[in-house]
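Here we start with a single chain on its own, the form predicted alone, put down as structure tokens.
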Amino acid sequence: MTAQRILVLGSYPVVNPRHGGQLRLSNIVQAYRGRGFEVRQASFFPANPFYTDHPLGAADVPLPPAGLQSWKGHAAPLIEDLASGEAVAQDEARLAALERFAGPVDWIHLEQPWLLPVVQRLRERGAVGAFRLVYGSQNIETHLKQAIFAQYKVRDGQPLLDGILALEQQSAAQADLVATVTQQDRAHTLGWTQAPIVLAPNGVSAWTSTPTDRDHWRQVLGPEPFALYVASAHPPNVSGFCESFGECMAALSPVQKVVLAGSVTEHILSSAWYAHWGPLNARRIHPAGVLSDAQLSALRDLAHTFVLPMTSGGGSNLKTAEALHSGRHVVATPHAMRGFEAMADLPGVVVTQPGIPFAQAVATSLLQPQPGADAASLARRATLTWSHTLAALCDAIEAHSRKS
């Protein structure tokens, strides 16, 4: 069988992935080319420092930010996604030169549903021949995308959100292969498509920390046993932690401490819910920021806890992954072990509710000694790595073009 030509569109660059999208989108084309496919990435994204700041591919697109703040005379914030799907299948230019880089293709990999007009509109021009499509379900995006609104306070929001369902739909009803991430996601897609559903889990890439970085964070954080939570700024990751603690920090001691890494650190602080106890959430918290890889990496490793506090969105979370793989204790909410629920027994994993459960956890886990680790809970978490959790795509794609 000759190696399957696959484009992968997706809606952020992903040669220097961040955020849980790009990390996925960015190991299922590492999975593709490591079966032998032949692999072209191409992206269309919002042209803001986050991305634009980064090495960009040979076929990742910025688009002006000014005319993603509307679909179709409907304006509410966050909807960037949604408009560029639009924005570049009525742009000529922008088709022409997909077209030339991806060359004659077997299949399109189309991961979430938002530039499912530019596949439409790729299949009625031909130039890339009569492929097949497989639609990557990240979550149900309507349902994540009515708790950002909801979260925003948007009115007249509706007509949106019936959009994004109309592009879930019918990416999975005109799909050859579905990929979901959990079960849930799954179960709710099987009334939209005929095609073959398969169940790609998120994963984790393993890390690895050097004794400099590590001595560092040492010196930074002093001697007590922390907690960290790593997130983007995506708006559930910034409700679901202050959701997660209750009305306060006040469940930890003075001396305990929760570190956030990543680009969700200034959005918390900078919250309401952060101000009303200022002071008090101020000594518990120690806040990192955004950090390059070989940072984070120590905080990993040094970290005692890992703290999911997951309380809205669909699909599952990177952050899971990685936490259940570090063999740390893990205080999670049940939102957060979407997808993950068979692990929910390993050795230092607490699932309980968001609130003062949730807070209490936390704090207990800090005064416990790091769980053990048996050779059964170390195989099992083996099976978390994206080699693992992405096999059954790359199966799916061959089992299928050896019937055509």
The other form holds:
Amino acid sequence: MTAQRILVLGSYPVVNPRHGGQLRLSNIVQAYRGRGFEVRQASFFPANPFYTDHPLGAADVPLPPAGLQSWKGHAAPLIEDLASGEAVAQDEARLAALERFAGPVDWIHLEQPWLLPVVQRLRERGAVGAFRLVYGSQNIETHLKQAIFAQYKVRDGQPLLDGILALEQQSAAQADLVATVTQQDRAHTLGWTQAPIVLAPNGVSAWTSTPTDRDHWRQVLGPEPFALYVASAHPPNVSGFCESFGECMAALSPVQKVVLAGSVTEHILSSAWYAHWGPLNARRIHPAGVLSDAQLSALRDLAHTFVLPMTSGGGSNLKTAEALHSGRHVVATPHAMRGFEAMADLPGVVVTQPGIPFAQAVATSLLQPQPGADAASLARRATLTWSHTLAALCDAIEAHSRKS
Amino acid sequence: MTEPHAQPAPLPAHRPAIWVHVSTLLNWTRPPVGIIRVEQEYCRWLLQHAETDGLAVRFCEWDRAANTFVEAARERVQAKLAPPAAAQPPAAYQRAAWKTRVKNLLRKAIPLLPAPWVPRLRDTAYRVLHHVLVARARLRSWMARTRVAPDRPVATPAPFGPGDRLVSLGLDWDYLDQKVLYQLKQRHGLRTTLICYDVIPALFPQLVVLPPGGFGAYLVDMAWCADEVLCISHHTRKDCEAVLSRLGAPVPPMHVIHLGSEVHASGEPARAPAGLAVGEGERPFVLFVSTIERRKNHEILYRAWTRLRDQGVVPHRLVFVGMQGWGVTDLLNDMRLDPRTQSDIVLLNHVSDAELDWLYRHAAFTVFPSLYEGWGLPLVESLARGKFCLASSAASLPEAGGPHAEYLDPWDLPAWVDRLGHYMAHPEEVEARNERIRREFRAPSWADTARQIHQVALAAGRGQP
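How about the form predicted together with its partner chain, since we already have the form predicted alone?
Everything in the complex follows now, all chains and molecules, and the chain you saw is the first one.
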């Protein structure tokens, strides 16, 4: 069997990945390459500094945000992802450039449904050959967008939600293979497709930190054990934290704290939730903000407890995999454990409802010694790495290719 | 033969102590308010009684520079327990009198200004004044937190030891880093007794000047630091427990103490205040002693008086005694301009004890329509002076006044109009109530308050190893 040629289409760059979607896409590309597939990767995304201030890949295309504010005549905020598919599909020059970059391919991996119009146009034009389609679902996008619209009080969003649902259903229906990250998403997608659906949960990459970086954080944070929340500015990450700790951070003692890392930090600090009990929250929250990988790794290695305060959003949480892999205390909402339910009985893992029970579980964990690391737990944690979680997807492509 | 090595003298055994945190008392320079009175009375009582419990009595204050407690000399505390010299009016009164003169001058100047200017100037002035008041409150709070007492002792941390107890009854939100107290408690096993006077900023943030976050931090950290919490009413205890539960903080054991309110003769003969007309032809008056601020609900009384006037009733006069606080600028303006009540409502400020004594003696009855109180000292003081009070049914007030006052929903205007009119028209009924109050009501004494505090402090942390 000759090496399978795969074009991976994404909605964000994979060079220097930082948020969860980027990390997943980056690891999919690496996993495919690890199996000997010939991989080309191209992404189309709004040209905001979060992406464009960093190195981009050869086929990464920043799109002018002004052209992404409406979809089929419906204007709304926060729909750049939805609008980008139509924008690129209608741009003959960009399609031609993409075809030149990809060359003939056996597969297109469509990560998230946004670029389905591009896939359809490539199929019509025929320049890249008769390819098979993998639809990589990260979550049920309609539900997620609905929650975001509600959070940001977006009115008249129903036509857009209908459009997203149609896009998801068509992506699954037109695919030869579907990958979902949780069993729940798999069950949800079953009705949309005849194609095989493989479970490819989010995974974790090993991290290491230096003594210098760890000393730095010990000096900054002091000797008391602390909890760590690492997240991007994705709106459910903000609302999840605020909802999970209840009205404020009162359940933590005066010497306990949660360290916020990642771009979620500034959004929590500027939220009405934080401001209402500002001084109280300020005593129990340390805002570390966006950090380098090295600094973040040091914080992860020093954290006594990882908190996973998700209350909405689909898919599985990359940070859940990292937290479970750490072997430290983990306090998670049931929602944050989506896709990792089987790991809920690992030593030190507490799954509890958002609100005061969650906050009190964090406080209690900070008083306890670290959970023991028995061989069985270590073996189970090892299955959380990307190489394990994406194996079924690579196996399915190989099997499909052999069959064809 | 060599001399045997001298054995080091054994360290003296630690004698358990009861420490009283007196930063608020030592830094207080104005006439005592309720919180200061609680500190004073407990210290006074403790110096007389506590040694009999086998505990040493020691005092400590917060040292900002060292960020810890230091021991405070007993003499400094005793100096703060002496009654203030009666002849010297407090400096704050003198400053306030100066402000009143300026206000009066401005009032006289207003008619001389072009009419269109007046509302604009007035609005601007009130807006500026509001910002100044807010800024002043913040500045005072900051200064209290950062000020170092001029006679600050050398910063040797207070030598807390096993079995020691700490009682703190003052403005701990200004004079204490509770994170440090929490750490000291963990390190030394201090058994702490703290106090909750009310939870108003948490329940009614709209009724206080500053946002609730700072108070919330204090309240929650108090709950984390305290082995026992004193509350000044059952209602405050219930609300405090509810707020802490709601926020997810621990709820330590809470104990209700009642503040003393016995009336002592001022030593001066009672005399009528200068701002109130007295004499044969003057109408009786109803008395309301309280800072004039939104929470105290002067508004319902103003509205009730306008209704009485609209009904053709010639009501008693209404005397407000208290300084102007926050959020009443429009109300005071309405009262000043409303022709129906101009001759009815009298505002008195900077009233001396002798004048207050006269007002209580000559008032037809008193009123207290507050929207929320942690206890309700003015109501109890009215009863202690044998004077019937028509009070709000909110929060702790029914608990404070018991069967001796009558209670109305603070926002039920028709009820206030009805009952005020009734008691104005039936002085014999008021007198019968006064007679019963004089016969049956016993004001709690400060000695009892101190004794209750001490019993809780002795029991603090009983379950600890």
